[in-house]
Amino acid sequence: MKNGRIKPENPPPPEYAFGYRHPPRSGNEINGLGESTRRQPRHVFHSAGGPPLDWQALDDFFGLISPWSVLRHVIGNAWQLRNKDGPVNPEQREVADAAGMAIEIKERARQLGADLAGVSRITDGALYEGIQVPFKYAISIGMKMDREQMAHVPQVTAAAEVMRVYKEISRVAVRLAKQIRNMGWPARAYGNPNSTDILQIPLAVNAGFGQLGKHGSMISKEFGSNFRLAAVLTDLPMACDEPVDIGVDDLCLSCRRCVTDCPPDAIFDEKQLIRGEKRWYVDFDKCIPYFVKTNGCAICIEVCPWSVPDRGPSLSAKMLAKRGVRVGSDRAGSESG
């Protein structure tokens, strides 16, 4: 790593000694690629415990090859989300600030060792279809990575920090929700980053943490895309953050470095129409058999320059300047035409 920029070192080729005898319905076709009417999203993959799916097979198979370094993590998570749930206090607080509230509850989630938090509704789009949650609110949190250990992608070392993360933040995200309930507000701590209810991404971007970027994942200001994302879904009336334009788009469009540094070639270089939307997407049938043979891959996401430390600021505010220096002169030209 130089300069805080990552160049993954030998990553093995797109090469499987598995695969599907009777391959199963395309995860782009499921994902909705190339549908012009707007939907929800469908479990893919990652199940949660519910009906089998299409790629439950290489699901499994990911699980089962796990190493323990990864694997004590998974089920330390899993142990902790026992307590996602729990009893009301039956004396509620009552709550005439909704504004102040919620600078109350993100400041303690940052005490409990969150590094972002915001706060959104929650809409159709980060739900799965068929899925409802008695809810009205979101408190998207998000917890940074070791660069140093990410640096590693796409081996072990780096696996076992995702999800050394994604622990701590479930953490994060049971203890605020108890806080919560302990108030008297109803609330349930979503921590398990495989397919539960929710969509983490849409959450966060509505929550103001950033936008999405070309690798498919969430980009911040603060930490790029090097960092993980929990949840807690609550009743307590809170005001809500508002979406940002960092500049991802600025950078994405033209910038390739995720799309030369992807081994199974599964990053597209344009938005792709997604279910009614034109946006970023990643090629589920090219990567995830890649995600799967390499710990969770993660390449695209610490070779990003967003991902570089403490580069972001300095790089949104790059990106909004050229944009407004290029509005204004298309602005200038068309009103000398």
Given for the second form:
Amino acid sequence: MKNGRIKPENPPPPEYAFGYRHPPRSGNEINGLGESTRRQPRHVFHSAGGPPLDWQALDDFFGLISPWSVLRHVIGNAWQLRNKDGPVNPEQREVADAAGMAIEIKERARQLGADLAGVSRITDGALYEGIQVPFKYAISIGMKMDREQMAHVPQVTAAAEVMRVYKEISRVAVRLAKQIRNMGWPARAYGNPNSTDILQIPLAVNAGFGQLGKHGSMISKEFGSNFRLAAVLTDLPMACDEPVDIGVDDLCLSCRRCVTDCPPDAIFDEKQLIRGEKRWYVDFDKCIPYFVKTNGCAICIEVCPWSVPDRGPSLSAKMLAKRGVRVGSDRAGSESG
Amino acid sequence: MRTVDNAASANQSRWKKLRNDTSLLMRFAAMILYYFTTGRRLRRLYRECEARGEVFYVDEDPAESERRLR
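To test you: the structure above is the form predicted on its own. What is the structure of the form predicted together with its partner chain?
Below, the chain from earlier opens the complete complex, with every other chain and molecule after it.
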């Protein structure tokens, strides 16, 4: 690591000693690459125990070649999430001030250990096809990863850090959900990165955490992409945050760092049409084999200029100023951080 | 190997919760056993394939891969 920048040292080549005898349907097709009509996303990889997915065999293989140092955090996470739901206090606390409640909940999330917290209304785009959840709101929470550990991408040290943070953020989500249920409102924690119900990124974008980057991951002003997400779904009335523009597109359109550093060349230079919407997208069929080979890769999120510690605010100001947006007029991070 | 995303556990009695927790622990035990038995065999086969420049087929029965590598 030099000046906070990470340059992966000798990442393995995108050559694989594993493969399919009967290749599954393209993950890009399942994800809706090139589709012009809007529809909800479908599960393709990372099953959480539901019906087998098209890429199930590779997913199972991924789990079995994961080192124990990673797997132990996966198990720890699942153990915590046994308490993701629970009984609701029959004495319901009345909420007269939804804005005040949102502030209180975000403060509680921070006290429990979250680095980012925001509220959004649950939309269809954040739910997998065929899934309905009995809640109106999502409290997205983010937790930063240890940059020193993540500097080892795409090695096991970084993969273990990713899963450690998922375990820690689940702990926060479970406790926050419990506090809300104690207030007499239903709430359920979602901390499993393999969730079969919700997509964390659309919720976090709507909660004002940041924007989707060229590498297909969230970019926040505070931590770039060096953080992980969880959520609590609830009916507790709260004022919602708004999506923010921190200038991610402005940089991603000219920056090629993740593109050039991606060993399997999976990152597109331009936005793609995905389920009726132009957005940044990563070629699933190229990314996932390398992701599996390296126990979770993560090169793109760590080489991203936004992920350099303390760089985000100045980068955002610079990008927005170039476009003529008065710095400080956006509310990026002002409430979510 | 799939992780655990079990059904919601709202409004369950203390005994039911204890039963669910025990069942989850049993699933973990089975998962860990699988990881250290079948998983070890699979990891060995995969390393062998890697060393020989061959392909380990993830959708093939490991016994078939073993026969192929003999």
